[in-house]
Structure formats: structure tokens, C-alpha cells
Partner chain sequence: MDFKFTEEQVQFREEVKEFVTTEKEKGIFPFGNNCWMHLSSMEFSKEVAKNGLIGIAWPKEHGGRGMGYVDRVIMLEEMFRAGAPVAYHFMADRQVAPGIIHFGSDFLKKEFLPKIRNAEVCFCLLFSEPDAGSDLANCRTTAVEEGDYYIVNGQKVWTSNGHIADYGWALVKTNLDPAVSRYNAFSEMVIDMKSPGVTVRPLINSAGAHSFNEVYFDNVKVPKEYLVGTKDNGFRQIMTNLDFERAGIERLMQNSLTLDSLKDYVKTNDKGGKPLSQDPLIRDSIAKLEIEFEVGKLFIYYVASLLDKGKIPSYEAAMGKTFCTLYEAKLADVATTLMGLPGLLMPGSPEAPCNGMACEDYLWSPSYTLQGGVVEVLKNIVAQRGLKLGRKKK
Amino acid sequence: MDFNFNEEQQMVYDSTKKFFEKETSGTLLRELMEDDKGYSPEVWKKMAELGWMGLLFKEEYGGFEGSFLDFALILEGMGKSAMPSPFLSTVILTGLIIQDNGSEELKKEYLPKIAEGECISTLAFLGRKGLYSKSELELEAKQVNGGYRISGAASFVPYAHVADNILCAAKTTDSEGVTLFILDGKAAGIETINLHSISGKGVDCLVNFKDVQATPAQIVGEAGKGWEYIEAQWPKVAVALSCECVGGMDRVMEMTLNHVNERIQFGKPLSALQVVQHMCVDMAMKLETSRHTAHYAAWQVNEGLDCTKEAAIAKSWCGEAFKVVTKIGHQLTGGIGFSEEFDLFLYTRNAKKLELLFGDGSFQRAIVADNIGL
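May I have the structure of the chain above on its own, in the form predicted on its own?
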């Protein structure tokens, strides 16, 4: 692949960068960490007006049938701004699953709303242990009078408290496997509890389901195949998160270079010290190798190639590299870098979150091992 941006991709990257520079600030990010909503409805609306929510959807469902590479660049810009939003959960975790597997009726009902930014969606499938495993699912759907009653709990569900729709994965008693149901986020029997996590007060939720009613028409795809549908999106999610890591590393390096060039110590800037230069080079190496790894995996997704291994490599490398880059940033910025007045701590939080989200390095390396026959 050609790692250089073409003219259209450069425009996407530049416009995304300008958008977040204009619409986000350290002050806003600090406010959102304490906000129960966990995102900015105003910024969300403007993102929708730019067409980002519908980029990957087909035109017949209100989308633009755009490139996954363009989508990856948007995620990179989002990572650089550290802007929290339900973008990933709405577009990939629910939207693409519905587009790839849902009935025509479900596609026409939900995808245009997502593309227009009129609804927020999320995926509920993690158990209390937070393990990404089919065996850890705690939701169960029992068949009753031609319909279903869903009970149990799902943990770490992003933006469930503000979601218009929740796609939930439940073990079904009438089929061997997991079935996906698309539910109204405010349906009777659904209780959401905000979890105060590293992401802030308004991002992750515990969702309790108590005899929530669902009909066969609300099943996405075939009954019993829900886990396979989730796994099919795993590479796209891993690549998207890897691109967020790249954007975050890019911003951390900018902040760090600005500091070491401006900070005068013993009559000269810190950047004049060889050891500081070496540490900055280490940051640059982590950033550039991560960018190439993430972009290569994004290109494979865009080309429709099997990239399970490459996506896992990207997520493993980028997630751990982001954490290392923020660590070096703290070392070079000293005391100011450890204060909440300096924006670096926002990226340190993001680095830890993105490292763990949808599988840490050990989890991803196990996927790589399976794919090379180990």
C-alpha cells in the first residue's frame, strides 16, 4: 500500500483536525469528565452535519458509502482531541452490525437515523468480569408466548444511559448460541447505572435487564449467530481504536516537544540535552510505527481483506505504545506534566482506557497466535 495520503484523504485529515481544534478544548474535556451525559450534544450535532455518522453506510440507508480509510482518519483526529463521544458505539458496534446482518426492515428503520445523528446506539454484551468471551455473557432471552423475555446484566456498556437503542447479546434458550436484539434504550425493564470509571462519570454503564420484552422482529440476523456477528466486527473496532491511539500519541508528542523547546534550564532549552533528544526520538519511533501499523490494517479493512491478525497486531502495538509515549511525556514535562492544569493527564487516561478496550496486548497477541497456528 501507499502510506501517503491522496488528495481526498489529506482533505479529510485536515478538515477533521481543524474541526476538533475549533470545537474542543481542555476546559470542555474536563467538564465532560464530570458531566453525567459524558459527551457534548452540540459537538455531536456538528459531527452529524459533516456526514461522519453515515460515512460507512450505503446510500439507500442515508449514508455515503465512504472509505474505511477516511473513517480511520476521523478516528485519528478524534483521538488527537481526546474528545469523548458515542461515535464508535453508534456507528460500528450497532450500525455496521445492523447493516451487515439485519433485515431490510431493521436497516431502513435504524440506519437513516444513525446517519443523521438523530439517535445514539450502543452494544451490551460484557459480563461483570469485563471479559470479551462468549462464555461470560450474563444476559438470557427466554422464549415466551411467541416472543422473548430478556433478563440479566451487562457491564461497561458505553453511553447506555443516553442511548436511544441498545443492541444486546443474549443467550437464547430456543437455540444454541447468542442472539442479538435491538431494543429501545428506555424500554420497560431496562435500568442503567452510571459507572465512575477512568473515562469519567458519564461514559460506562451497568445495564440491568428485568423481563424486557422483545419480538422476533427485533432479532438482528439469525437467532443463535449473534456472537459470530460481533466477532466479524472485531477487526474494524480494533483498527478504529488503534487510530485513536495514533491521534493521541501525536498530540502528546506535540505537547512534549513544545515544552522541551520552551523550558529553559541552566541557560539552554531542555531540547538541547542529548538524553532528552533520545527520549523524544523514542516517542517519534513509537508514533510512526503505530501510524503505519494502524493505517495498514485500515487499508486491509477497506479492501475487504481478512485482517484479523493485522488488526490484532495494530491494537496490541498501538495500545501499549500510547501508554509508553504518555509515560515519556510525563518524564520530560516534569511536575507540570503531572498536574491537572496541563492537558497531558487527559491523554494518560485515554491511553489506559484504549489499551484495555476490546482487549489488551495479551488478548490481541493470543488472536495473533491463533492465526499463525500456535
The other form holds:
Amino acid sequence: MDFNFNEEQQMVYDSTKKFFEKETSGTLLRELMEDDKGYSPEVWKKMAELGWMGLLFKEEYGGFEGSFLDFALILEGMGKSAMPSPFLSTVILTGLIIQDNGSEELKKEYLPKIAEGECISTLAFLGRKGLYSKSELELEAKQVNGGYRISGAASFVPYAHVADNILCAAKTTDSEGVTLFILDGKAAGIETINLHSISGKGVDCLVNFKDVQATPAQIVGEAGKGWEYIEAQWPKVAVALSCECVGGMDRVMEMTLNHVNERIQFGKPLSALQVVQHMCVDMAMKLETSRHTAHYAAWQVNEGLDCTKEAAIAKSWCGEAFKVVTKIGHQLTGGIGFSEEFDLFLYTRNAKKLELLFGDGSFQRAIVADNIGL
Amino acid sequence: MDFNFNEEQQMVYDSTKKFFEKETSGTLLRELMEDDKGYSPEVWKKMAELGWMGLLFKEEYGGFEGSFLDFALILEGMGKSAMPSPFLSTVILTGLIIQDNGSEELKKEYLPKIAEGECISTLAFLGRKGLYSKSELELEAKQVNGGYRISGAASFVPYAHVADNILCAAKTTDSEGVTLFILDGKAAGIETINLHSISGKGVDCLVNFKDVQATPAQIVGEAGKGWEYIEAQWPKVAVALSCECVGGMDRVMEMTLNHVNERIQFGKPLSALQVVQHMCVDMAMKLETSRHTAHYAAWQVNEGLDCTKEAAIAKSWCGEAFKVVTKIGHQLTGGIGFSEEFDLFLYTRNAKKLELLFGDGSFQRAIVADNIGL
Amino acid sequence: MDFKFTEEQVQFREEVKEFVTTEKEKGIFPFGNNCWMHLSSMEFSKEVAKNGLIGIAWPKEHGGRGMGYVDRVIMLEEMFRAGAPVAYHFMADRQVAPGIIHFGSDFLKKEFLPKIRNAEVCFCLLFSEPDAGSDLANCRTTAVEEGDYYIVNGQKVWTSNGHIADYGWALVKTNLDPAVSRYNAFSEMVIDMKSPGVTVRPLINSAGAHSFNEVYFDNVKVPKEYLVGTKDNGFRQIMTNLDFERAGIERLMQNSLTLDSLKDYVKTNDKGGKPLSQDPLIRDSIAKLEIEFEVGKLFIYYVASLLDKGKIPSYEAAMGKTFCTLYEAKLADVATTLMGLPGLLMPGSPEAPCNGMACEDYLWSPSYTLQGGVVEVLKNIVAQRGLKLGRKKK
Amino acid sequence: MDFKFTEEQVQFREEVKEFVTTEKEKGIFPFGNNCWMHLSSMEFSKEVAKNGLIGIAWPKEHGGRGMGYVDRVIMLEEMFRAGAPVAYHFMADRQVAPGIIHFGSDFLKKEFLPKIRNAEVCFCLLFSEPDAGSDLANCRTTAVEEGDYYIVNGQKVWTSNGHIADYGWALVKTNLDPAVSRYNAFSEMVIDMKSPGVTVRPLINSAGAHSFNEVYFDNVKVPKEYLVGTKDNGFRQIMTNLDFERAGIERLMQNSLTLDSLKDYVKTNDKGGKPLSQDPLIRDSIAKLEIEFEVGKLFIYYVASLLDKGKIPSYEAAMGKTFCTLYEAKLADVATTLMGLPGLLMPGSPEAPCNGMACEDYLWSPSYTLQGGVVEVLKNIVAQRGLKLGRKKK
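The form predicted on its own done, now the form predicted in complex with its partner chain:
To see the whole picture, the full complex is given below, headed by that same chain.
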């Protein structure tokens, strides 16, 4: 058992860190929060150049067949930088779903484009209540003349407004199941409306579908099996989000420790107070336990083991931990930390979002309960 | 609004306190925990002489028509002393149920005896899983020749083994409802088995009923309405238990503060450490908020207001608070507090029991949820 | 023990309720969360004044109604339940006027009490400084006597409503001798925010709102009659004042609309055909909030009842504020989580339930346990003043 | 990062599992909770020894198997999962032998390592004193040189298994000069518990059990060769030792049977015809426990992996113990609450589910966050050694 990075992992970690230190600035992050696009095309391009988009794809589709552990470390770096982008929605929620389930034609069409950073894509699979449940899906695909017409609404679709493609999950009238269609982001009948969420003005969208046409060739995998395809990616998404949380916590911890060591009140640094010390220890415990938990689940993914339980543990633990860490951070940085000039609020917002994305604590704990036979 | 005691209340509070200071000793409490009877007949007699048993009864039945607030203060004193007795099961769970619902004959038969301390009684209404739910009742009364035969088991019946009477809740075969029968504690067919619970060896019993005979005259109130009669007492019981918790917390707080002020480590009293101070503040907050919450609910009972919600709030809050307070007490008193020579463990055990009696936190919160329209 | 409100109080509550309902229905005033810090409307405050609801707890000889602190809590409970925009007069009513009544000269009383009473002036508090957050004794803003004036120099920060206030209520250093204790070095004074040399710079908080400010003083001339109470006695005066500040129901109820909107959300939205309000985990979580809210409210009334008895609730107020702000810090967190992704939509966003109130409240929530005394400092006060801990033994 | 156990480790775990299962099935040894403190069986320990499971992490030249700390955790995980009664040899294996190997003379090694290895002696730890709980530097038991002996006087307390131990591992004051620092005043020594002048007095704990003792020393003669390491260097030695003490999985798993019995209870009991395990609140609570358990276990393996790399996990061990004992303190509380009134029945009571294990565990649970370092002291260590906080600035 080795909890430390090997040389390659250390390199990935360090270079990711360096990349984001170079590319991220407080100004850019604040701009992106107000920006309509919600991400930086320049940074996106550079990420593609580093090979991140294709890391998990097979070589034949323009990928590198890289390790999921490396992927996880990149996500950790992303979380630490707080840089928003359509990375997960493109690479996992579209790319991996197509790679794992799509026809040869679809793989050849989409994966190389994604790997090169030429295609932003996203997955539309939630209803307007944002509940992660098949029964709450609001899209319906009707069979018409050998093709399909998709209608209804999907919400909380990340980056739909800038997406070249939208993978959409629709109930099909001819079967019980859910079918995935890969659509052109600008197809006739698709209307995207930007939602202003806690993480910014250009991230999530409400997408209205009005008789959007699709052919059987646009179906990913088998009709009626779409929800299972999405669920199969769940552990990977949960682990990726957990790693983002770890990175975020790491940064919040750094800024908080720095503050309590520098800030003088009552004639000594805040860090001399026992209560402050213990609050910092609580943060450190959240961070260290989260790190191991996320890495362990990432390793399980990488080994190809069934890690439904471990991923749910990681997501529930890291998601809630990140939020708690931002709260302690605020309590210790006081008015300074509560001002927009200090970076903490960027993480406060991300933490709250990450807590809920792909299932909050109680959602994940229900998975754990299932997995221990309750 | 006046949160302070008036003169009479102050007198009740002080004299109760004095009574228990005189009658309670660590030795006695430790003996009672091992004792088969589980209570002290001497103390019981003195409590009766003070008029506590009949406090809530009407004058015509030997009572004093006293205030429920005074009753609550007595319970607070009892909780502070940690003195066990069949007080609640006799006075509320039998006495008040009879007074509120029984026939004139039953009232005249039982209430004066209870008021004089001549009758210990209890209520058998839980199944062996100890769940507070009508559906879990395990006693059945069959109609036979104009009378009834009661069979089955009831568990967690306090003081059944020393009870002169047992009020038992049985499903009647001829109706959907539950009927209450007042039985002789030594009636043929009743077998009591002492359970060894966290609060001692002589408190709770499993009671087996084998064809125990009862006449219609032994029915309290209307047949089929027994469960409603029990539920009607729920707020009073919940408030009484809440007050016991407040008294218990008060004592734990005293012993803990005393310890941290006296105990020298690292060259100064523990109480000089900021973390210790804050833990004491957390205790104090639990105590103060519990006190107001319990008193407020007791006042509502006394005013005859519907206080289902307030009683549930008090019980959920005080029950969990008392437990937390004992935990902080242990953490601050260390090895000394963990030894049997120190009194804390008496309260630790009571707190855990009181948390669960008549519904734990989540049980009470479900009542609150109902009451706010969820 | 008697928790009954008097008939007058029941009546008074109805009066306030009616007033608030009427004003809210007009639809012209900005009702909402954080109303005492953030929602300022001189027009609304003038309506409040007209209805005799400013200065109700001041003595009658000072233009008040001579009512009690419990009465004041009753009034505020109804105001906050609706989210009434009281920020324009709130600080002046709660803190400045009692300070003037307690310590101020006849001049100050005549000058300011009627104006406050009639909602003609807005006050801000000028306490915190960049190096003096929890540690007020570290204040460096100086006021030096020069003829009939004090010359004030320095900087204040986290000044709520500094940008709309006509006057500030300031803690300044008037004895510069470093050997002198904090108890003999500071004074309180009123500062006209329109004086030459006062610069107000907006601070955007991490909720994206402008409610704080930095305030700079560059040789600001303050007439000597604006000094409050005794020179160099300001620290003692302010400590008393803080106890009043901490005793209020604003620490519990400034976000009560969030709890309402959460309850409403779970009742009107369903999952798999069943209302969310039937989900046992959701029910349990909301009941926890409800319970803490009721427990906190009772505590606030307790502190008010102490004040009505003429007691100074020094540690009780600190305990109450600790309890209530910890509840407040939790409320929006639970609300957003239970509402799920829609709970993370901001005001103005399409699809945002209750116009993003829960999300906005979450972004504000880190401030609740900081303002007017950081929770950890308040716990020190409770431990040391209330429980008498930490005094040297042996 | 590679979380894979080696093939040898997988094999070794199977070996241990088989051993434990076989021994448990015999039905003659007292398997249960708190097994490393409370369940002592020389006979069982001899079986452990026969199977080569004592001293597995000691170097081969000292009679060990030269295996790693991760291996040791694997072994203990399987032992604790079953509640194996390891108390007789546990302290000696974990702490005394490594101490002797690290600091002890050849004489001590020859004298004790084989006996420990073969489960022929039981050791207790003699650290705490009435006035020296968290503050070990306050120890007052003295050892004064006299010819070939030390003469020991004083009192120890909270001595687990003091009543069954053959030897004690003691911290004693050997330099009585009050001017000398704690780092130069104490020594470690082995004391024969059967020596004249040693009195062991039982202490009943608040769970009603006799597991602690007071130990009195009245002019006890201890041969000089029983001194461990360097005279007056004991404080340093013991600090290193404590890190090892804190690193173990015993802090997480001594009550793992309680979690099992809880799961079993909710699966086999129903309410209104539905198993309790379908109740969303119960599911959520148990999943929380499961998650904390898994998170803690991973942390324990992390600390062991550091030890295997030759690192001293000073603050990591303190962090691990803090996390794990906080979980332990919670486990029985949740278990008893979820089981309801039956969860409050004691061992031996009629109707007690799983023979009252949850209730008994609850009564023990206050001790977990105290033993071997109070949580608050451990947090100080993490803050100061790990996060380097509280060092004077400016």
C-alpha cells in the first residue's frame, strides 16, 4: 500500500498545478463568474494541447489511454484553481458515454474532436426540479417516420449554450426506458436559457426542446438503455467531483492558515489561540481524510473494480467536507474573508455546488446503505 | 413575560431541592441501581407525605389541584437528584389517565390511594421491540362470557414487578381499537420478569400475560379508545421528562465546572484553557435553552393550551441536550469522571434513557413536522 | 414563570402586524431577507415613525413610548417575519438613541432624538478598523482636540450602510498615551458623514452585494458637542452598548423568509409523485430548523425580559447571539441542500424558486457569526463573565 | 498511489482470518468488544503466539517476522473484526517490545522479547498518575538509585490490566532537581508487579467494570538492569512510543461488533411490517457510521504505510487517533438510539439484543476519546507539530 504519488503522478500533479497557477488569476475567475460563456476558450485550448481531453480515450479515437489516477489529479488541480470549464460534461458525460456505449461511427465522429478540444459537449438529463431520478426526466422522444422528435425541457445542463453537441436523455414512447441521442447543439428547436447559479451566470442552462429531430443513427448505444449508461458513469463522475473538492479544500486551507498566522489581534497572531488551532485541525482532518478517500476511489476506478460504494463514500465525504472547510475558513478570516477582494468566496460557491452535483450527502448515503445490504 | 419563578414556585423549587439533597446519597443511588425493587420505599413514603403524588388530582379524589408548573419543578428536582421511582408511571400514566377518562368508581377507588402513596401503578403498552406505536402492541383481550381474557406480552413496563396495579393496553378482538384495563399487579396469569437496563436492575420489566381475567368494570373509559387516552397524556409526559433532563443537566454542569476549576494540569486549572471554556459554554447553552424550553411547555400544559408541538420541541431538545451535556462532562472530567466513584455516570445513564423514553429526537421531530403542516 | 403576553401586548402585536401587512401590500417597499442591514427605505421608515414604532422603548420624556424590551421584540418579530425594510432607522433606533439617552448631553438629545424618532436621519456604526476586528482596543482612529473641535483621522471598515448614512456613531482614540489602558483611551462621538474629509469607499462582500464600506477620515472637524458622554470613557460606554446590540431578535429572524420559502418549496414540489415534504429526511431536517428557531426565539424573549427587569444581560445576550447566529448560519445551508439544484439559483435567474432567496442567503450566511461579535469572542465572554471560568486559582 | 495489497498480504490476511475463525468456533475464548483492553486470555494469546502472530513487525534478529506495519494492521483488522481476546499480549506486543528493541539493553532483550513473543508474560503501562493525566510531566513517582537497585515510590492510576499483569512499563522520575526540564528528569523502566511493595487496587469504571487499577509503590526495589534506555531520557523515549501507540487500528475497531449487531438488528426487526432497515432516517444514520468507519480505516492504513517507509507519523498518528476515537465515541450512541429501548438493555438481561453489546459499549464510550491522549491534547499536537501554528510571529 502506497499513499504517495509515484514519479509520474507527481509530475502530473506538479505540472497541473503549475498550469493553473499560470493560467488562473483572481481577475479571470471573477470575470468568468459574470461572463456569458462561463469559461475561458483560451485556457480550454491550452488544456486540450496538454492532452487532458483525450486522456481517457483509446488511442484509435485520438486518446492516450491514460490512467484515471492522472485524470483525478488533474481534477484536483482544477478544483484547487477554481477554474470553471465544460471539462467533465464534455469528457465523461459525453466522451466516455459514447466510448463505452456508442457505435463505431459515433466514436470516430466525436471522440477525436473532443480529444482535440474542438468539441464542447454536455448531457441533458435532469428535469426542472434538478432531481437525479429517472422518473423526473422531462424529455420525450416520439417516433415519427422512422425518426424521432424530441420535446420537453431539461435543466441544470452545464454549458449547453456554448455546446457543439448535446447528449440528451429522453423517454421514448415505444419503450419503458430512456434513450440517449447525440444532437447538434444548435439544432432547430433547441432553445438554451442561461441560469444564474451560485457558480456564475454562464454555467448552467435550461434547455427547451421543441420537436427537435433526430435519426436512429444519433442514438448512443441501444435505445431504452440510456439511463443505465448514465448510471454506469456515476462512480467516475462522483470521484472526479470528489477530487475537485480535495483541491478546493487544499487551497482554502492554505489561505486560512496564512491568514491566522498573519493576522494580529489581542497582541498575537490568531493562530496562537487554542480555539483557532483546533478549528484549523478540524479543517486539516477534513482535508486529509478527503484526500485519501478520493484517491482510494480513484484508484478503484482505475483498477476497473466495482466501486459504487467507494465512490459514494468519497462524494458524500468530500462534498460535505469541502463545504465545512469553507465555513471554518470564513469564521477564521472574518470580515476580510467575507469581502469580494479575498478569494475565499470563489471556493465557498464551488463547495456548495459540488456538495449537490450528482447527489448530495444523503443521496450518496442511500447508495452506501444499499451497498451494505440495508 | 416572566421567566423567573414567582414566590410559590421558588419555594417548591427550593424545598424539592432540599428534600432530595437530604434523601439522596451516592451510596443510595448506587444501591438502587443494583436493587431488585429499583426504588426506595422510604423515600417514596416521604414524597407522598409532601403531597407530590396527589398534586395533580382533584380535591374530591384526595388531590390538591396543584399547578403543573409546580409538578414540573418537582420533576426537575428529581432529575437533578437522579433519584429513581415509579412516580411518573403512577401519577401520570395511571393516575391522570384514570382521572381524565375513568368512571367515578375507578377514580374513587384508585386516586386517593395513589395520592396517599399507597398504590404503585404502571402502564403496560409497549411490545417487545419497545416501539411507541399502536401497531406494535402485543396484548390481546378476548371477550369471554361477558368478561375479558388478556394474553400476550408487554415490555419496558416500569416497576411492574412492584406495582399494586397495572394499567394495560390491549387490542380487543371485537373492535379496531385498544382498550385499557386496570388490573391487580398480582392477578393470576401475570408474570413479571426484571430487565436489566441502563438505568438499573429493578426498573423495567417484561410482563407476560396468560389468560388474565378482567371484568368490564376494569375498563378505563370507553372500550376501544385506550390508545387515544394514552396519546392525550403524551405532552404531559414529554414535558415531565424534559424537566427531569433539565435538572440532570444542571447537576452535571455543576460537577463539571467544579472539576475544571479545581483540576490543575500544565500548571493551571483546566478552566484556563480556551477550548475547555468553550466546551463549558456549549454545556451552558444546552442547559439554559433547555430550561426555558421545558418551562415554556410546562406553562402551556398548565394553561390548558394545546401544546403538542411545544412538548415535542421540549422533549427532542432537552433529551438530546442532556446526553450531549453528559458527553462534554466526561470529556472534561477525564479518567476521574469515568470512574464509578464519581457521580457523573449516574447521569450519563439517565440521560441516555431519557433521550429515548416516550420518543427520541427523531420521533419528536416527526410530531413537530406534522404540526407545521409538512 | 408566566409566559403570557399581556392584553396590551397581544393588541400591540396585532397593530404592528396590520401595519406591516398594509405596507407590504402596497408593493412599493423592498421587503426581504437581511432587512435590517440591507433594505433601507427612508419612505418606509417614515411610515414606521408615523405609526409611532420608532423609539417605543425610549423613555417618554425623550419622545419615546416608554414601552418595554419585550414589546420591542414583539414589534420586531412582526417586522422581521415579513422582512420589512427597516435598515434606514434600525441602528439609530436600537443603538444610537439609547446611547444618547444614556450618556449624551442635552444638546445631543435635542439635536438627534427627534430626528431619529421621525426617521429623518440614518446612522451607521463606526467601530471596526482594519486592525481592530474582534479586538476593538486596537482602534487607531484618533480625535485630537483643537479649539471647539476634534480633528479626526483614521480609517473604519465593514461599515454597514456607510454609503447612505447621514451620521456615524464612532469609537475614536482621544488619549494617545500608550501607557493608558483601553478603558481610558477612547471616546464615542457622532460624526457628520457629509463633513469635509470623510470618504466612503464601497466594499463588495462575498455575496456580491455592496453593504459594507470603508470610511476614511482625513482631518475631519467634529464639533466638541458631538462627543457622547465622558471623554476617554468610550470603551466602557461601548461595552454596555454592545450588550444591547446583541440582545436583538434580528440575530434570529433576519432570514425567517428563507425558512418559509423552504417549507413552501417542499410542500409544492414532488418527487416521484409524492410531495418532498413527505420525505422523512427532509421532514427531520426542517423540524430541526423549526425547533432551533423556536428555542432561539424563547431565548431572545428571555433576554428582553431581563432588560425589562432592569438587569444588564451581559453574558446572556452573548449566549443568545451565539445560539441564534449559529442557527442563522445553518438555515440557508440546509435550505439550499434540501431544495437541491434549484436552491442554488440566484436572484434574477430564470427558474429560481422564491427568486433565489435561499441561495442569496447562503452567500450572506458566513457573515452572521461574525458581525457584532465573532462567536468565539462571545463564547469567551460567556465563559469568563457568565461562568466565571479562567480566573487564576491556587 | 497504489492501494493494492501484495499477494503475500492477501494470503496473510486469509491466514489470520482462518486462525481467528477457528479459535472463535472453539467457543472457549471470550470474543467481544474492547478486546484489547478488556478481554484477556493467556491461553488464547498462546495460540496467537504459536501461529507466529506476536511480534510480526519486530526485526527477525529479535525473534520477530520482520513484517511491516501495514501487515500488522491487516492482522489486527481481522482480529478486531471478530473481537479476539488479545489483551494478554497486546500492550507488550505493541509497545513494550518495540520500546525494548529500540532503547533496551541486550539483557532486557534476552530477558523479555522471547517471553513476550511466546505470550508468557503480560505487561501493563504505568504512565498516568492522579495529578498527571494529560500532563505526564507532572508525574511524581520517583526512582532513586541505591546500590544495584532503584527504589521506587509513588502512585499510578488508570492502569489497564494492572491486576493481571506480570510486569509494568513505567515512567518514573529519576532526576529530582526541580530546575531540570521534563526532558531530563524521567526514565523508563520495567517493574516486576510481584515485587514487595507493589499494591494494586481495583478501580470500577463508570461502565461498572473492573479494568482500571490504582498501583501503589512503597519502596519497591527494581534492579538497575530493568532501566530502559538512557537514564533521565525517558520523556523523549515515551513521546516516540506514544506515536506508535496512537497509530493503531484498535482505536477504530475495538467496537466493530457493535456496528455489525446494529446492522443485524435493523435488518431482522420490523416496524409496522417493514424492516427497520427500510426507514430512511435509520439508513442514513447507519450509512454515516459506515462511511466514517471506512474513512478512518483508510487513515489507519495511511499511517501504517508511513511507518513502513521509516517515517515517524507524529502528527498524523494524533490526527488518526482523533478521527477514529470520535467515530468510536459516536458509534454506540447511534446504535442504542436506533435500536430504541431494547438497545438500552445490559449484558445478561432477558430480551437484550446481541446480549446488550450496544448498551455496554455506550457505557464504555466516554473513555475512547480520553485514553492514550485526550482528543483536545491530540489536536494541540496536530496544530503545533503538524500545522506549525502558534509560533510567535512579529
